[in-house]
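The chain below stands alone and is given in structure tokens; this is the form predicted alone.
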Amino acid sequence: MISLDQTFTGGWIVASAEAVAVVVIVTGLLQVGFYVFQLLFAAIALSTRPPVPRGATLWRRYSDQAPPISLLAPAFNEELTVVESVRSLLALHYPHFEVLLINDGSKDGTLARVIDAFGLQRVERYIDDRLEHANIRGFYANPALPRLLVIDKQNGGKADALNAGINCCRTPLFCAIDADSILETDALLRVVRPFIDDPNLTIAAGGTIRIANGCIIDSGRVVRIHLPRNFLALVQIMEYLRAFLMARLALGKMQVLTVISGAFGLFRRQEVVEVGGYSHGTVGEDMELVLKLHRHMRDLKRPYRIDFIAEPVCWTECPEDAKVLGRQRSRWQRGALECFAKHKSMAFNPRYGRIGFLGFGQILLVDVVGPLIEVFGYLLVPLLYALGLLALPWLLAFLAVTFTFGVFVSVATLILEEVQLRRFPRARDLAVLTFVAVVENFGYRQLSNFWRLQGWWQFVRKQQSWGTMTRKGFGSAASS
């Protein structure tokens, strides 16, 4: 593998460019190898509980046994997208369910534009105090609207307004979402398919997320579904549905899921508020609940569930513009950190099973130490070739496996996604993501990583900063 340079003759040189390429190498495999199992596991899921094509089916079929639901909606500073969000959630198609939009301390007019397009007046309501959160400034409701209540309290994080929200909730399970978000109309009764055929044992599942940029909306719904012009929003489409229809669908079907998106997810609120309901100082926040809710129920040696299902969409808007997903990346990589290292005892644990071993060796390998050997790879392999240490072939053989499995990937992706779900309707758009999965591996995949790195430094310094993220709004979605 190894051919030495005369210039370089000292047999550590050697045996350190040796394990350098073993490391980088081995553990790139490890990371096919976990990708085809998650792969696989994909496709079981889905061929085992396949999708319902018809939400009227649904409604047949599981209206009478779907418990009430509290949706949870934080917002903070979300004056473009809120009203459309809102309205989205009014319109669902659900039995029993209450929408609590939370406005956490907003510096814009998010509060005055959901009380003038509802018709909201200020009313008072009970909470339950078992949650810490900010303090609550008031309550607003429109006696036409029963189905929403405004929580207006001072800022505390998306954390902290959650919990306030749970406090307030009156329902057996919450539905955590973004304001920014917008669900399709048969979301609920597709993802609370988990806790009516295993009431006693579902605590939580997770739905999927699409994005929204290009697509056209009215009225709070998405009308029809076209690509974004835009380069990095069509790479992150590619990114959702690897993340979503692979990955988290493969890791649910194993029972070792440790995120649920905090964009879409739902929770029995019980077991929530018995392991003190999300954590404050993190910005992977659910994330981290999913975790202490795996670490509560293995520790009480209670069987449960958490589960994740494909169908329900929930539609969120990306960034466009490099500098604001670059925050966006960091702070994310910055999350999965923190909440390895906060519950770094429940890894390789027996205690903890399989989410032990599988769950927390999947962080390990793809949020732990991926950014770091795939950067490593990048600059000592052509570094080592270039000092004459490595042999052109593995050169070759690494460059090739790295990108042409990448591609694999994002293919396979795309064909469960045609095969099981079909939500791009025209074969010029598959054809479109089909060419972004290929030119996304030059270029993009670096500077993802590098923007891994970045959140790994934060997470060195012990930043807590969210960062600004800045939104077009839906409106502008539609036209683009």
Contents of the next structure:
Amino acid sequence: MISLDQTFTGGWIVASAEAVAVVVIVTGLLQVGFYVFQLLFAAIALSTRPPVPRGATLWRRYSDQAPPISLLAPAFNEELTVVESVRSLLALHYPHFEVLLINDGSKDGTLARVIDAFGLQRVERYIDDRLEHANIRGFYANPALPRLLVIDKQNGGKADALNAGINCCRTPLFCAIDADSILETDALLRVVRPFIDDPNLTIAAGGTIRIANGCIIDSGRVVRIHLPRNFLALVQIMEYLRAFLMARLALGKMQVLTVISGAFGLFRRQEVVEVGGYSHGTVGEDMELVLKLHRHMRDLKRPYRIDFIAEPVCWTECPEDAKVLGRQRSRWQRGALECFAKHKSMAFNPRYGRIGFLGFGQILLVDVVGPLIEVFGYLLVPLLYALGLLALPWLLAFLAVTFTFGVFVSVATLILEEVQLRRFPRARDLAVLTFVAVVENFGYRQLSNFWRLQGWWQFVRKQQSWGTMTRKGFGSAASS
Amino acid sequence: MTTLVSLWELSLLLCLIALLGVAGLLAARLVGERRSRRREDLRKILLPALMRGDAPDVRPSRLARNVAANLTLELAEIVRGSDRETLLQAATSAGAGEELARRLRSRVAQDRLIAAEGLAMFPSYCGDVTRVALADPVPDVRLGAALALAQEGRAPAVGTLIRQLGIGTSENSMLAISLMRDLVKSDPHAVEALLYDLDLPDAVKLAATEALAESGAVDHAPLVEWMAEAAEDDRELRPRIIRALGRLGHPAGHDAILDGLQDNAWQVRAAAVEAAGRAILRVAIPRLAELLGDHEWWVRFRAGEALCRLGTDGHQALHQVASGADPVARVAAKATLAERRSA
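Form predicted alone already given; the form predicted in complex with its partner chain follows:
Time for the whole complex; same chain goes first.
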């Protein structure tokens, strides 16, 4: 593939270039192979998943045995949306649940708005003390609303707020959610299924997150699914489909799920307390918790399951601005690297079985070296071509395979979505998303890798900040 | 050069597959949308007819049977008693039963499950459900069919059903408890007999125990005796048995609960504390007060709850501990009292 230019180079330059090219190609092929593997497993997982009953049947069958759940919703400076979010959470269809809203030291009127809207009064609560968190300033409740408890604490970050929530929760299961996300009314009944079907084994389960930008939202419910007009939001819809309907579904089927999204995950409280809850000082606390659970259960040689369920849907708002999206992506990258570094002893360690090989292999391939190699490839290939070391037909052929494979994976995910879930109401939406799947390869994909490299750089420099995540709010989405 | 050509061919193949996939999706959508309009028209005719219990005035067709079956499933969830019987008669004449029986052999497990649940309501098709759905290769379908049959009081013999579903061996779902509750309604003594079947796993016995404990259909004395004996064994099921004893509150179970308060496993202690509160076991008050200083939060929390349930004596014990020497117990007692006051 590399043409030897005798007059320009010595043999060592060619040999080095060849070696680097081989590393890039082999990594690329491994990634492609892993994606194909994931697609196959995702298809198997979707076609063999437990039959999904309709809402009414679901309630009839599962409500009797559904274990009580505490919904932990950390809130920081969310005075504009917090009341609507709590109303939407209180309206969920689930037999026994409690909403624990954790005001994580908001500097705006978040707490005052909730107190006013729900007529809350200060109460006392006897809580567990096993997890560390910043000081709790008080509890607020209303006897007429026994399902709501507001925990007011000093600011400590999301992980800290969730730990406070876990200490306050009195149910065997807790569901960690983002206060500004929207859960479908039967999402809890759907995500709790593995805990009912396999109560002795299941310790955690995650559900699908979807992008709400463009959807019509009324009274905290997604009433009509529409695609957004913003290109960045459209691309993220494809990304979320690939991440949830391909990657997580497949990894869940293989029992090597390494992330349950912080926006919506259900956990058995006991095991989470045993591993010390969410870790402070990391931006990937959701991924880290799952890795800690794997490690803990493997160390104790206790059988367990961590599942992913495709149906329960949590809607979230995604950034439509490149600057905000870039910050989010570099933070995600940093989180993955921090988790990998913290638990590197699990990687390819036979003691941790498939999670050590497949789970960590996937993190290494996709999150750790993936962006480096891809960006390196983008730089190397034109350089080799300019130096006359790479023939044009090879350059074009490799680019063609890279891009067509990207399109193929996206379309395959869309097919899975359409055959098994069918959430997009109009045929036109499918056509638009297919177009996005093609176009995203030219420009967005490279930009995304640049953000991930920024995350790498922040990780190397041990930067800890979260960066500001500005949201438009669902109110404006509804009107769009 | 062969590798280069292969790369281009691979790209073309990937493009072609993606293109065909999308074209297929769009075509299926368009066909589906046309079908759904016809389906909607049929629904408008069939819905009032089924609600009235009339024979529907539509040309018999596969689509009409399909719509009738779906409507029946939807409506049957919301109507009861004689209204449901009327609905099922009309649905039968519209071909809903026939359609559901066909779906019982569908390739898609979801369809088979829904069909089995629906068909269990039609007395004339219960034999099909028993024969086909209870032998389904997918466990969820088998369990769903069993639950539906049991709810209608048409399940086969309890022992056979338990073994067919593999409850306690291959089937560990908590829905087994719901199943047992429905089975108790139609044949309590057959469920009771499960307790004395040595071949059955503990999980079956526990599900039977919980179902029997909740029903008033059996004499509780022998059941409690059995439960108390079972609670003596060092088994994982012990906390659940003790909790069930607490719900029953039968005096014959008190000793087992009191023993549980001394257990080494905190899960058993927590269950026993809860049971002592539910069964209003005043004799347990001193031990409950001690357990306010337990090293496990769940035991301390449940002990506080139990003492509150035990009325004046329990409250008195809480006040005593709140001014006592043990700092852990003191905090637990104070916090429990403060919570009760502010509630």
